[in-house]
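Below sits a lone chain in structure tokens, taken as the form predicted on its own.
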Amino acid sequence: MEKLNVTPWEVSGELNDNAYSKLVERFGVDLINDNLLSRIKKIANGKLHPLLSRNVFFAHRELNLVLDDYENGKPFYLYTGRGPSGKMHIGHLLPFTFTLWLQKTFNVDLLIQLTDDEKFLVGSREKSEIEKFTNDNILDIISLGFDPKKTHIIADYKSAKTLYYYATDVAKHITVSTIKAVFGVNDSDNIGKLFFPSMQITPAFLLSALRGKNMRCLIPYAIDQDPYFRVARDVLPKLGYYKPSAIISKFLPSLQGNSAKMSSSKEESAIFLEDSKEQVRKKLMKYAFSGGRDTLEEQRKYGANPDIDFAFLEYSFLEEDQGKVDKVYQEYKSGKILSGEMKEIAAEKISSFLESLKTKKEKMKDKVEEYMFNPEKIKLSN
């Protein structure tokens, strides 16, 4: 079995419940408990996003303080991001559906950072190729329906003037030894990798800096990104800002279910946003890891394990009607629904989601500028 390795730049090995327990202990994060879920559910008029109710977003850092501020009428904002290393697949987009839900639920501003500079520094792609992915990824993201008045997309190269100005404040408080210890940077790495964490930390206080008032920042991210924000929580109080809070997710599984997460470099490991209905169905039928039994007879007799079944999990993340999800879960688990039927149900739900997204994407091409980061716009909307 491949040894588990989780860093912001590489994830490998099997991520099961035991592995996540070790990561929680190693990184020092807290599990989201029933009390926090109840508070969020009350604010959200009794409904939780599937990625929260199904324990995909499972851990946090001081989420309780963000909820305290919200309940006391104090503002906070959201910050998340994307490394534009390739075309987006459904595993990339689902966390953005959760962030959209948070924005709508709490009616707050959101910063979305596209770290095109990072992908140049740590990867092998040319800048022109990364720029193409950046522009396309932005379209995919805004097609979900984010509020253009409250959503501010930071593409690092385009926003470098403002971002760099504040990133130097961060950099002045981080030592080379810290970067080496936390991120695994070594003497043979380029010096850009030493500085880049300052750029990713900056949005965690940027809205506060631009508006001249201290606001908490809640950051939804996958657990491999935690090193950035452990450093941020050490540095930001030195600059006079709150420590950033976090709501942290597990990785969405690959189609085969035996690797840490979907991969943009492996066509068979992921369902891409550009995939046709036929491609979605073919991938599910051919590659999707099943929680079903080896034979039809065993499936009818013993049922499936929906909790490890790729098709069911993707269906449950996209189906908003929890009653339907519960019904499919019970019927699949009891053996009434077979593995092939579960894949057909999932294929229909995924394809419908992707077709809707493609239609919206065409309509958003002339509206991108409405979402792009503008420091003056942020100041005026204070």
Ligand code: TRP
Given for the second form:
Amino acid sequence: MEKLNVTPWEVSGELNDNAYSKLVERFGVDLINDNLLSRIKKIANGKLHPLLSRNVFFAHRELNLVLDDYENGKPFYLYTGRGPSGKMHIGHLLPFTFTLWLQKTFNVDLLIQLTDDEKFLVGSREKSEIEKFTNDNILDIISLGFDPKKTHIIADYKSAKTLYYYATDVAKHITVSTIKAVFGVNDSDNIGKLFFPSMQITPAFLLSALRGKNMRCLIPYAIDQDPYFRVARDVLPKLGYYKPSAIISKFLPSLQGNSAKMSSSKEESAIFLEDSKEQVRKKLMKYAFSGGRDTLEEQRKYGANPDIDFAFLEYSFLEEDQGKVDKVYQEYKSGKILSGEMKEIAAEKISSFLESLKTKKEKMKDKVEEYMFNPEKIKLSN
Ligand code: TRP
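Right, the form predicted on its own is done; let's see the coordinates for the form predicted in complex with ligand TRP.
Zooming out: every chain and molecule, the one shown earlier first.
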């Protein structure tokens, strides 16, 4: 079997439950336990975001310290990001729905980084192409409804002046051998890859630096991003800041199964945000990895396995009414709901989510500037 290798720039090997346990151990992160979940639930008035209740966000680092600060009335902030390497599909956007939920629940500032420089240095895209994706991805993200007063989008090339200034502080504390070991960089790689991690680490203390007061930073990310923040936890105390805390997800399921990341390279490989209702339905019917049985008879008799079923999973990530999700789960598992019906239910949910996003996106077109990172604005809003 292919060796399990997970870094921000390469993911290989099969990602099953066992693989996640290995990564948890290898990376030294903690699992989110019931105690943490109930603390969050209490703060969120008894509700949990589906990605949390369904254990997609499953691990953390010092999340408890962030909750302590929150409960003691001390401010903290959120930081997350995206590499703008293509159009966004639903698997890319879902983690942002979770971050939005966190922002609303805790009413805190949020930095969102778009690493256009990273996508230029790693991979073979033209800058002009990356810039197009950056602008389009920003629009998709803000259409979810982030608070413009508290949300600051860092597009690396555009925000480079401020970012670079602080990134050099980070770079000064990282050796070449650390980057080689943690990121799998080797001697024939371009030198940009050695420096770039400083750019992704910087937002983990940037708000504290600009405001001149120390705040904890909580970073939601998929587990392949852990190398950045492992290094960040080493470096930030040396600069006088807190180690960043993390809330870490598994990869979201892909349309065609195989428990890998939903890939954006092929049209039929994912559900894109711009897909029409009919396209969503068709893709689900034609390609969605199913937890159902081979024949109708077997399915009625033995039921499906919802836990590996793309349609069920997507539905469950978008439906906030936990009661409804539980009911569908039971009925699908028992054979009462069939695979085709499950796909119809999911198609309905996904396309109504996408429709409302499209409407909002149109209105957001001239609001983008309000969201863009501005160091002066950040200092003033202190
Ligand atoms: N490197 C990430 C990617 O390629 C983007 C990113 C930047 C990010 N900062 C982040 C992701 C913070 C999660 C958290 O997708």
